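As a starting point, one isolated chain is supplied in structure tokens, in the form predicted alone.
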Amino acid sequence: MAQILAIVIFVLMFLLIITEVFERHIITMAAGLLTLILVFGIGMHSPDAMLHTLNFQEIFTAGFWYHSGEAAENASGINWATILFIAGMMVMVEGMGHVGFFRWLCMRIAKLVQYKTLPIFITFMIMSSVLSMFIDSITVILFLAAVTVELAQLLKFNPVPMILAEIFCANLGGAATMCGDPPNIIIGTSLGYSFADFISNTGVIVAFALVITIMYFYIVFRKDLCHNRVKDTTAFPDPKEAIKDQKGFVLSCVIFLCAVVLLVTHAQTGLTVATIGVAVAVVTLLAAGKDALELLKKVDYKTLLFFIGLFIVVGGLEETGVLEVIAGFIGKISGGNVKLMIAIIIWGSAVASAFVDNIPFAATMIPVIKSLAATQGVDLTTLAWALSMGTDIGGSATPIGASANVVGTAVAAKEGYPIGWGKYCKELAPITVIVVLFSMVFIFVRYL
């Protein structure tokens, strides 16, 4: 009766969030506390389920904030490392957009390049993945998509090729690193992995992605963005005029090196991920000075919440022995094949993250890819991989597979830009399937 009512629960949540009746947030901490009452009250009646997938002792041990190796093999349950973590980056990132970070940044690489269209589009793509490798690929795509428009204006080109293109690259980009996409900060903080894991696995395949993507991009837009000449850039505004706080700014960068330097030696040092980002928080805050509160009101409460529900929805798919179900069954028409299980992992997460959130869906997976790991003797970091490319970079298919899509999509129709389905999904279907068939191969080839 409890996988029955566990399996109801999380189908009648992905149902919800697909149709967008109500906001998501509300939708996944419904269905935790049903999760609670029905799955592990009335179903199990078990108060030792529901205080394991609460976790809150994770956060009174030791190794939750220094060196927690050990404990995050163990995980399950709400991941309240991802959660601290997210919300310190929040807080980071809302503190630089204050100052004018990232309209800086922006400006000053046109000016670089000499406000010419066809090196913009492509410096602001390479731009896209960078920035989305450390800050929420969200944030990118809002501060890009917007400088993106009011270039456009200033140089009489259509914008909705640059911004479709920065979307893609924001997605690629977040798969290189732990903290570039959701999905990786979650598979990172359950399953024990580091920064430098992750660069030196999907980040390598994301670089020899990127060439693909840029060259892609190329030849589909040139004809679009080649066009213009400049010959006066004097009218165009200084970069330095983004800049509203000229200490705050020079703070905000400081601690972003900073958060950047922590994260790539945190398997030296020992802090972990969620004491990393409660310290950013921190000093962001003391930073901002008065302006701490106005940083606080803006952090995205409702996506905390969002991960809070989910995590207790998928602990009843764990506590219940649905997801050891759902292991057993991919081995089965794997075969034991290691090269079809894989194919299955990234292609299924893939297909699934161009329709429904793959948030939701990398949190499910992970139980099911220990399973398989444990069960098929297969390699868990090689599945690990497969899974972080197929949810990170399938999301790119659809208006709908990615927040970062959303937003983007969104910024350019509230502009006068609307970008319908069909263009969408014309440009970047086509090289969502060529960079994870990509990432596929790369991954058969190196790992086995």
Contents of the next structure:
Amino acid sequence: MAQILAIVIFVLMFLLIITEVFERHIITMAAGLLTLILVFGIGMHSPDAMLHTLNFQEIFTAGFWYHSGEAAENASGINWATILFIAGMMVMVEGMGHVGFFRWLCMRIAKLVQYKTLPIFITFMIMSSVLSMFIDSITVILFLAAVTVELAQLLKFNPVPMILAEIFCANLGGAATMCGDPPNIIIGTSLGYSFADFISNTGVIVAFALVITIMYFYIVFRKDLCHNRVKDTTAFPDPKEAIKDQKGFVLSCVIFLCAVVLLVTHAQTGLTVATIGVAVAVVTLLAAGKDALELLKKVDYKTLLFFIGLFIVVGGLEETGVLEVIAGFIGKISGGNVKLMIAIIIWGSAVASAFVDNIPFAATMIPVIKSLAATQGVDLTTLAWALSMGTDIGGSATPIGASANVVGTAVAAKEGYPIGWGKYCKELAPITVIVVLFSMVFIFVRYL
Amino acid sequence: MGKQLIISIGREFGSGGHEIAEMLAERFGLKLYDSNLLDEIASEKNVDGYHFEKYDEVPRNILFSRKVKGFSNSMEENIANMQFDYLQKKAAKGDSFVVVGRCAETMLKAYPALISIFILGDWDHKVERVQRLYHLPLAEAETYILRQDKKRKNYHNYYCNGKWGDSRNYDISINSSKLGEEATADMLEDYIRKCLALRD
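Mind sharing the form predicted together with the partner chain? What's above is the form predicted alone.
Expanding to the full complex; the earlier chain stays at the top.
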């Protein structure tokens, strides 16, 4: 009975998220509460399972903040490390946006390439990927798309191709690191992987895929972007004008660079992502001075609540053994064939992520791949990289697949450049398939 | 005209609401906003308005769009919001105009200059009118009316708390089938002039 209840709650939650009848954090929190009461309370009569899923005890262990040896696998249930890290990064990113960092960076690069459309196109794709390795893709695309529209109006080109390419590259860049995309943060903290683990595995795939992506978009869009209709650029806005607070700007840059260094070296320093998130938030708030309260108010608490509710619901599936059944099913249809198993995970994740939120999908799939690795004797890391690439890249295929797609197309539409499903999928679905295919072949060649 | 006057006209499909709106705009010497709003917005944003048309007064498709942090990638919703913003800007500037549909009775409710009207019609009269204007056989005309009204209702009710066509949301609701379009416009003109006189 507990299994049925857990499945019903999960399916209902997913359907409600898709239909957006209520805001998604309300849906997951309500579903989480139902899981605690119905699944753990009435179905399982297990206060232990409830406490295990709420996972508060994790925060009070030294290993949550610092670990001296190999990174340890986290317990299932609410992944507090993910929550704290995302909250910390949100504060830092708000601080950076507040002082004008992103707009300055975009305008600076545009000026560096002398406002030539094609070089802007290529550098913005690279910038979108690189920034998304460390900052959430929504923020990256929000600023990039807005500046792209502004430059398009000044330079008289159609911004839609550039925005589409930036969206894809933001999702691609996010796949390269542990902190780039929520599924990776969840995978990393749940399975105890480090930043270096991601960058040396998914990061390498992304580096090659970025070259393929730039070539693809160059071939597809070069005719739209090869004209430089405006010759005189002397009256264009000075990048310095974007900086709203010189001192705050310098501090934000320093904090960002420190955050990058801490993340890159966290396996060596022993600092966990939770510690880094909290440290970055505290320093940003101290540096913001009187604006600290304003920054805190801007933090997206709804997303944090969404994660908490989601982890409880997935915990319900895990504790009741539903995810083991799914893992057994994948193991059975693949007949122990590792290549087929990886293909199912990467393509299944990609197709699912193209239509539904990839965060709940990834959170659900982690216990599944853990169980698969344990029962089928497959290397867990290989399955994790397949899951990461599938969920992160698959989301690019449709306008609703990932948050960056929604924000990018929404910014374009607000400025008078509607991007329908037809246009979006025509340009981005092929490159999504190409990159997922490339990732699968890469995983086959490198790990099997 | 000295005093600001905004006339919003909601209408059932086939009721002649648009025609009545045109008559009122002409009689009061006001600009009429309907789907031409999109051209105005497009020229303001310096873009091609041709792509906007298919999203005009269409409800949001919840399965094919998503909202993230207040950003919606539903083109229908973005186009609707652009129109609401445009109308509100015009109203705030003190402009006078007639607007057909676009949830104007709700979006411009805060402006004392607004007179909101809803035009409905008898079913047979609407069917006959749609058959005549669109050269459609009876069954197709009936289906067309039902489809258009459903679309308008869903569009309206997505953005507004009050229900589409509910007389409590409008200053006056009138059945154009009883008097015909011309006489209905006469009656509404009289009503509007009396409202204006009372405002002095």
